[in-house]
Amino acid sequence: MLGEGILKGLAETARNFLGSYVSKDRLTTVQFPEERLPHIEAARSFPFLVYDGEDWQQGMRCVSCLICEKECPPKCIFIEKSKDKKPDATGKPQFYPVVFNIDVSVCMSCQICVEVCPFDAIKMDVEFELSTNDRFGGLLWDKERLAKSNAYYGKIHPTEAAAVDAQLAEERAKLEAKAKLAAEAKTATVATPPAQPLRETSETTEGSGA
């Protein structure tokens, strides 16, 4: 029939238009702020920095590898290494940065430094209401900012957070076992004395002379 299809769009417009009155799945419109919907886990707005522990200074995962900083690609992250170490929370001595700033007036959340990090110590958050009136300074995070405990990380990303935990405590396991091979061995080695050489009795020496 000419122009059925007309009809049936006209219908599902009538239909969505009066379901959205009635049906809670139709209902688009939410009275923000007071009114929130929950925040989605695949989410992301700007980058943070995950340290474990209550310190952020000591449990920072970042050991300043500069691998972020090269591959963003608005170069918005601008990192100073450490000439020295610290330990990590493996307890492992690592570099660690200085000054880490992220400008997040270029940030394009491309979420490219989350994929090239190596050590699992920048995510994306899903925090949107970042508005300020400093235009220069509130769009330059610092380090201290930035930082958010992994209990954080895994509040706004459970699933991506469980499978780095596993991953980290498996990587912990094994340097904990390595630790203690060694120390076992070291042990071993200090409560063995090494073989004195045989020395020749005068029986033997005057017999052999013989």
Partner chain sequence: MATTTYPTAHITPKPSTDGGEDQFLEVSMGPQHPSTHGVFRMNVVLDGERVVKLKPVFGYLHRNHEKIAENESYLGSMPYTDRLDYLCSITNNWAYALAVEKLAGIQVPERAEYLRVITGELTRLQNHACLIGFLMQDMGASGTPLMYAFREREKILDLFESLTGARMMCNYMRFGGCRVDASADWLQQAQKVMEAFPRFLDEYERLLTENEILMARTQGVGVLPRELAVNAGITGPMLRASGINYDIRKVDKYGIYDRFAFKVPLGEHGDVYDRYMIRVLEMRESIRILQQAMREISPGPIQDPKTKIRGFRPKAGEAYGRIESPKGELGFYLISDGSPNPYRYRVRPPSLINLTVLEEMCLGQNVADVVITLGSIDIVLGEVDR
Second form
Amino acid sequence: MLGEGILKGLAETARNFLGSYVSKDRLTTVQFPEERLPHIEAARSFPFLVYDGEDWQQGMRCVSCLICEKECPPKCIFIEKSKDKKPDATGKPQFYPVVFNIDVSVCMSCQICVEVCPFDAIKMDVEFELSTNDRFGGLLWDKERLAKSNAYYGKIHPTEAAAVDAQLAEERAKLEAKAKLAAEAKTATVATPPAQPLRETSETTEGSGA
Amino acid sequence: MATTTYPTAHITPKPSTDGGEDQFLEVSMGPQHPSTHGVFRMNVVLDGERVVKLKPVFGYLHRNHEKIAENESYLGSMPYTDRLDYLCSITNNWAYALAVEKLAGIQVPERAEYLRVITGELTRLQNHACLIGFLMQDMGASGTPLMYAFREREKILDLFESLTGARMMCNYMRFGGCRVDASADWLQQAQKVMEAFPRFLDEYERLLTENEILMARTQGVGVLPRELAVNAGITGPMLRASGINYDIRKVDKYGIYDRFAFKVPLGEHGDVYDRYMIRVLEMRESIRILQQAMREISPGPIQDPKTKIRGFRPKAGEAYGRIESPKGELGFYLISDGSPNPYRYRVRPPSLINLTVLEEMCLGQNVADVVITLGSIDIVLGEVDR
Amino acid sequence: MDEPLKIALRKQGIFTTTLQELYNWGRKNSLWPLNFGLACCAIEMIATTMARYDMARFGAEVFRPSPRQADLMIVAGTVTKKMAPQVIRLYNQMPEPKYVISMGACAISGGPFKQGYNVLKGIDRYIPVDIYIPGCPPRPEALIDALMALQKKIDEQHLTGADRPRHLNLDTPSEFPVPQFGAHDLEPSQNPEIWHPPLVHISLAGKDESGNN
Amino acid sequence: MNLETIKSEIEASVSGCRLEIIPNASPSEQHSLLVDAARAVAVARFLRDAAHLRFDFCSNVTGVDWPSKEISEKIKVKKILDGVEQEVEETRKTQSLGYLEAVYHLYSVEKKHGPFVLRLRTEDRENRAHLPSLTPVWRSAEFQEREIFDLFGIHFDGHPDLRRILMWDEFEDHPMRRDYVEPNDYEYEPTAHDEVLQKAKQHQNGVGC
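Next up, the form predicted in complex with the partner chain. The previous block was the form predicted on its own.
What follows is the entire complex, opening with the chain shown before.
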């Protein structure tokens, strides 16, 4: 019968309309500013710099190795490396970024900077309500704007952050053990000098990679 | 209809046999036109309502992807591929990864292959569902089918977001594997979405397939003959709607597609209705593939350990790798000169080449049918113009 | 009338308003966007109008295919040099008051495709932009957030005075010159009356001297 | 499907054509066949129509730019030094002639095999950058050859509609060539480094800031 298909279709829309009163599956609207979608752990928006401890300047994990700057596909990161070293959160002297800018008007949220960072210093944020009317100042984020605490990182990506924390703690413990060993060895070197150079090199390579 | 005047120097209408030249009407549809799926333009010459000549104009979204990729590392081009066909970022990733794997001879672990199939077929589901929604929108069914399609698409995008971190630009694949592993929890969620999808398809089909208006508008419209389809390099659902059995998943058996039992739906008439039907049937086959893949996936590594992600430098040489993307044959042609950047990086865009026959399909039809013929080709401008 | 009195009256069921408030209220809740998608962000824009995010809740779901009926242009996607004259022409065809949201990295600055030879480095080189949304692409919620920011901006506009909006000030232009296709680039490559980038002190960086790169 | 046998078959059926196999060192092993431009259409016809080959589907057509480069090679030259003939090594620097290349990837829908890679080379990059169009053989080459014309500047003789496809008609350059110079629009590059930094600097100096 002509028109049967149309009637079938209309019945389907009616089912959907009436169903929306009873089934959550059919009424999908999220009343955005008041109501939000459940937080997705893996979600990403723009990068931020992680710092340990309280002081963002001292605790910043970034040692300005410039890897992310080089690997960033749209080249939206700008880093100026420091000439001197300052102690980081653990007290070890490290280079630090004098300038660390990310142009979020170029950033494509691809996460490659996070992937290539050997220091777990840069991570992806989940914040997305960033609309602004400031074209230049509001979209070029400096070091201060980018710095966020490790606690915040733990809040937005709990599983990932726990793994990173565990790994960092392990590396730190290893380093401490090694330092201890080195200290012991130093006292021992008086007795056995040839063992020293070997150990020292291994320590420096380990140290720079941690 | 956009009637803004643009220079239309290319159009030289054939002299009419039954009257003067002033009978013809030149219409520039696009680049800003609600039916052109983006910034696409057609210079149409009309004799009354009938199309006499149609010339597509491209380049309004030419973003120089290929030039940028020549200055980018191999890894750095991966997120750019997401933005080619922006409805199906995962299959773009896949095609690029496949080409690089051919270029450098990389093996992909089994679990990664399964993840690729699962995410790739999910991509196909959401692409086809949305395409049908857009096609109906072009036909005047404003809203309802598209809303239903987007409701399902959001569910699949939620899956993508919880796996890869982004809704649309997944940047999921790496040379020799995938970036992140799927948890058991994620696979369960995916299973749920997949199981619910046939119900949606039934609903969608009840809404559309037998609808008389749809049939009247689409049957016998935009017919593409078989010989022309092959000669013009048409691929994907459009080729199969013309009745040619050519699915790269079956022909090349790339990845692990030889392990799955699935059929290749074929059309008979090669008209817009067949193209609609092929996509519905392909979605059903995709669900079959997904069911098998979900059942068979086993734990294991997801990344080839020998492949460096940073500082990747394949030996000098070239390779062409292709996959069956939801739009058709998506291929990447890479020439390496041994440096960290590809010497030449070329995307073979299915959408652009499928447009070759647009004029043939539209000639002699009404101008309203141009819109749905274009809609049934399934173009995404990011890929047409790159 | 001061704000506390107004609220007190409202509790009693008496609504008071000024012409300015009524005018702004009407404008901000019936923004009709131009049906105008350029690239990837357009898909997220469509997603915003669909059931899950439902832009209709903000009175902005009436996407008009004709610029003559629209008062909000959401530049959603990469503006290429080939497309730029058309975008500006569309903007010129829109009636005042009109607003522009620059959605996504590409529309703001060219984004990841910035270094391409055919990519315009930001639509604000030719037309004034009210709200910028970074992101590639911004989530649908981000677009809603930008829409609310625009509504707030409209709400705060004064009908009179020196800071009155452009459409009430006859001295300011509402149409902008359309660039021409040149042999190598668009001519002119920007509109200096609108586009005022701050000078970046390149010497400060000192990259090439230090040899770090 | 052996490239050598196909080559000898083509040579047998298309008289007077010069073919050369270009080896491909990568693991993909997609070796290609260089065809001289004069006989390209006949070779293409043969590949399409030969019953056992049937490459009826031309998938991908693209251009590659090979600019001229300096080749320094060491040559042993016999010279008379101090009255005695000696062999002396000399480095001779020659400028190789640049050329543009069109690459066609062929598949067979009927026989389901491929790819077969066909290459055509122009004589130089400037005035003699002409190739015969293969669009009469495979329609799928139509837009792709137009794209090569637009971005690389190869003129395809016999193409039905050869004009710019991606850039506007007034545009003069061929941007995918490796020596293309981009327009100078580096007003605001806050995160510039490397090449972009140089260009931004040039821009600032040029403007006089």
